[in-house]
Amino acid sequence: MIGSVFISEYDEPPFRMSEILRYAGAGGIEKEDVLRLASECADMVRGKLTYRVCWREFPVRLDGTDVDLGFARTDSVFLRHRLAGCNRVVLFAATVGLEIDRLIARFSAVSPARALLLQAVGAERIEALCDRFCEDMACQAASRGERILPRFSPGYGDLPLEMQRDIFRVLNCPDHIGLTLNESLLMSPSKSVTAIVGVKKEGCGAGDDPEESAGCDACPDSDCPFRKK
């Protein structure tokens, strides 16, 4: 499977109500306006957004203070606490599409609470997008024997945000899930996420070890107003 780009299309994974008023800022806001509006601003891209995922693995090997990746080469020491005993990694990028960024500049000068709930839906559809993928390549590596361990993008700790050019590179994004990065490193369509997975032997699913937890608790960005507590 090393060397080629494989494409994965999802159906449209469950909402989940709870995530998108965190992304909004809203989690502990009960006041039935705002539940109302998250929830047709949910209903707004029901069934309009596409579930895309390109993806290929790497070898990886720990060289001195560098982690090489196959693809690229970096000192990030938040990564290579990460990939400790991986053999190989999963580097994919994910996207839902155009709709979601069309529906934010529509309501952005008429309705900025809309917009800025239809901002916390495609960042809740997004991550439920790379969970759903990450949770198959879990189901892959159990039955291999193996676990893998919580995504790690550019731009989180140390790892620098300039590896998105060779992850574009190296996934050809453009052609094979329409996604593109312009000289700012900023993605297009916007709810998107390029990510790398640690795959290690021993074990099955996710992991268990606390170190090796996901989601916020596995971000080193302390002071990210996202944070789950």
Second form
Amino acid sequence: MIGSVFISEYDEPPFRMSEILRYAGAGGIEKEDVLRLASECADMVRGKLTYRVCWREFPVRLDGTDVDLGFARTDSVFLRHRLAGCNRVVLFAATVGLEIDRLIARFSAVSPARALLLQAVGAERIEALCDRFCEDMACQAASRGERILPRFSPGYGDLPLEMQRDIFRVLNCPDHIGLTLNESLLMSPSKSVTAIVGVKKEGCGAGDDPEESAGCDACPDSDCPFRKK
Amino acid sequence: MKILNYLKKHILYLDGSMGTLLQSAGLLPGEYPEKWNLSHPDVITGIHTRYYDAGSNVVLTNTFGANLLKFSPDELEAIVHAAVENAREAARRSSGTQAKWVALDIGPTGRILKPYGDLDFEDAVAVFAATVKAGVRSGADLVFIETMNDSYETKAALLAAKENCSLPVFVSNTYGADGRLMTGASPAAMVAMLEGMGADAVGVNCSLGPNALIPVIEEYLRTASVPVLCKPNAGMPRPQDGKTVFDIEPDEFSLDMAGMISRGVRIAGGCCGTDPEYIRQLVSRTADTDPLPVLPKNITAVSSYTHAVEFGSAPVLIGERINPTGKKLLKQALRDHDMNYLLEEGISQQEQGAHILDVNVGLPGIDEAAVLRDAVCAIQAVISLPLQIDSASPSALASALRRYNGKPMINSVNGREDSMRAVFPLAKKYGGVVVALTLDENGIPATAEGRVAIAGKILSTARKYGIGPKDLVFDTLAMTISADPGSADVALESLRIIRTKLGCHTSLGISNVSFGLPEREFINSAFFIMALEKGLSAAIMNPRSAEMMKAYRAYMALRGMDGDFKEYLSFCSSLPEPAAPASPVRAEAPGSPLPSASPLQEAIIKGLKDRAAELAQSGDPMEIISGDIIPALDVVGKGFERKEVYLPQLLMSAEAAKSAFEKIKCRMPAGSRASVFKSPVVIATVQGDIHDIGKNIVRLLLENYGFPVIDLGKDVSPEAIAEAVIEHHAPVAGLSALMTTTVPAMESTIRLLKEKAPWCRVVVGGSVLTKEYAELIGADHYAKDAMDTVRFAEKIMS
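Go ahead and give the structure of the form predicted in complex with its partner chain, now that the form predicted alone is out.
The complete assembly is shown below, putting the previous chain first.
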């Protein structure tokens, strides 16, 4: 199906309270008052968001020092490492919609503590959507004897944010899922993600598997307040 | 023949997809289809011709994304001209004998409007206007605005069309499976706004397959007084055997669309996945169907960016609190351009059950047109209720109506010639339900007959401006009974006659009636019930008044409008418990609590907002600040710095401190401020960046610690920041940036500040920054969190 943009819409994924607290800068604590406020904010969001993804597949070629993604070329070493052994990528854009931005703005005016927690709920929601979508992709890949690698986004490592323009051009995110890119390369709605997911044949490139060093462990910023412990 | 005349008797057939056919003709991913008008005119003309041959009356030019955000003015002109010409040529080539028109197609910009995106409303209007003007010059027969998934952008496009041409304008939106636009609007909200602004046809395209759209189309047909259009996808795209397929075939599609036409749809076509064969079968299956008439619906409705509020079935509550009359703090907030205060008033009225919010910012010495516009924009960004835009100044009404995202109420017009001449053209242009006061050049008539006669005059004048009775709501003027005990009766009798004899909706400003009497809420709530019994449609009232809400909830229950008493029961359970004597609570503060914490200190440390406000109600303001608030904040702040208190707790305490401050402010002598420091800190999120939560946290904490704060908001230019620093001679400026792409804007702001305001120390923060990076761009201090900013400001200013 290389070449077409598809749209997937999901039901609300379950809320993960520990993730919400981590994004709010209160990871690992069990203070009753914070927990109560976090659940209040999660309840405000429950049933209010939409969970939409648009995606498209591209052939990928590692070409000298470049990665040719079919829609863009990059010399990102991080991405090159991540896509070793892949012959295709799934490029996707996901958003939980504008309502969360409205809620955050609303509480910014009256309750910064709630605004902060809503911000955290939003971050948890979009990550939950991405996880859900990637599980789907993993299932599809498995049925073809393939597997997918952890998602990688513009702005991670040395992959430039400018790639957002290419991604928006080929996915046509505004029409498909109502996701837009502004001139500073910020996305609106803000709780949105674009990412590249490598697809490789089962068994390929064993021994040099980037999957082993995915997520926070792969990131050089060891002081990051959001780093998973 | 004119297309609108043709529509009166016939079903109008549109075309099907252009994009799907262009892809199979070789359009590459990411290539602009609009350029094919110039590079492949034969392909484009060929596709249009096939649609005309299949029976389409209207084809849409290949100009979906033809706008100034993607093309230069010269390119745009050439593309639009070629596109209209390609469609014209197709009409000439086609063997079809049906009536044919060429519609200028206008799709969305692909950007979200401010405040959630970066495209200014007026810039969006200008972008659409350029395409409209090019289309008019090229000879298009109508304008077709389509696939719009945001109500605000739809308004910008329709406004641009109305301001720049006299062609018919059709407007089509795209709905999700939840029956709403991507930014939240319901079909009834869109119909209210678009019809109010003069769209000639409204409806739905793209979205889903025909049957999945039935609930949306039904809602259009229920509410719209203009023809309804439907141009759905051939179902949803899905991958199959290496190709994209749509799950509805031409035969099934035409059958489903025949169903739509039998429900009352008058304009029919197809979107993604459809081709000329879909249109051919649609036309042949339905050509002999007698179209259902398009009937006026007489629904009085206003709308916001999410929903419509209809008058008639249940009384409508219009919250009156956003009005500076008699409100010292609101006046100050308006002078300081502090919109948060307005937002708090609005949010609390929404929480209390208001359906519409009145917005009045009339105050001597302010630029009302600018402040009313900004107030409306700020409120509609976070409050989903329709607004009643309230001003005596036509220019203020105009600037606010233009930016309003929906169909507002307009408060007000009256029977004076000059009033009607000023207000009705605005209502006609921007849409709106106008509150009409029954007074004129001769004042307020003393009798019901006199007031009803003025209502009659207003009705007939409105009609001359093209405004029907459904868009007027009459206010028969509740005057204070302490001046004239008979005045309530006159207002009520006028109300009854207007409701029953003229058939129009009514509203009353309830609170006036009790002016000058003690325990005004007793009188107000009794008068409210009396008016409801006479047929009052809407009340301008205080939703925070317990007596008024008790009357309203009881009335709804008694009148059978609260079926299972759900609202009544929930209202009763929300009533506060009788106050218990305040018992001292021991602070279990994180970190090291004060050895003997006062109750207020404890409330702040524990983040108990309401209790903190309650405890700050009495006592010497300065003593409370230095004796309670600051020491309590220090406990929490130090706990945070030791990582024993987490950010949400810090903020909960800060909010509690703020609510205590608010109480104290009311008791401060006029002119003095609850500030420990004299000079302000100027803070802003830099140009290009729209993240402001970090900056807002910094603001809250700075205010807590007694710093006056000038908050310039987000996406602020270097020049504006420098100007504010110079104007206030601020010793500290705080800049926030979240994105690597906006750090250059931070750097140029610092450079400008060093040049123009060398006394000012610049502190920067934001997730993208590090200490080294901050030094590199010339900042005086890198703040790792909000407390760090407070400590830096203390160091500089002490």
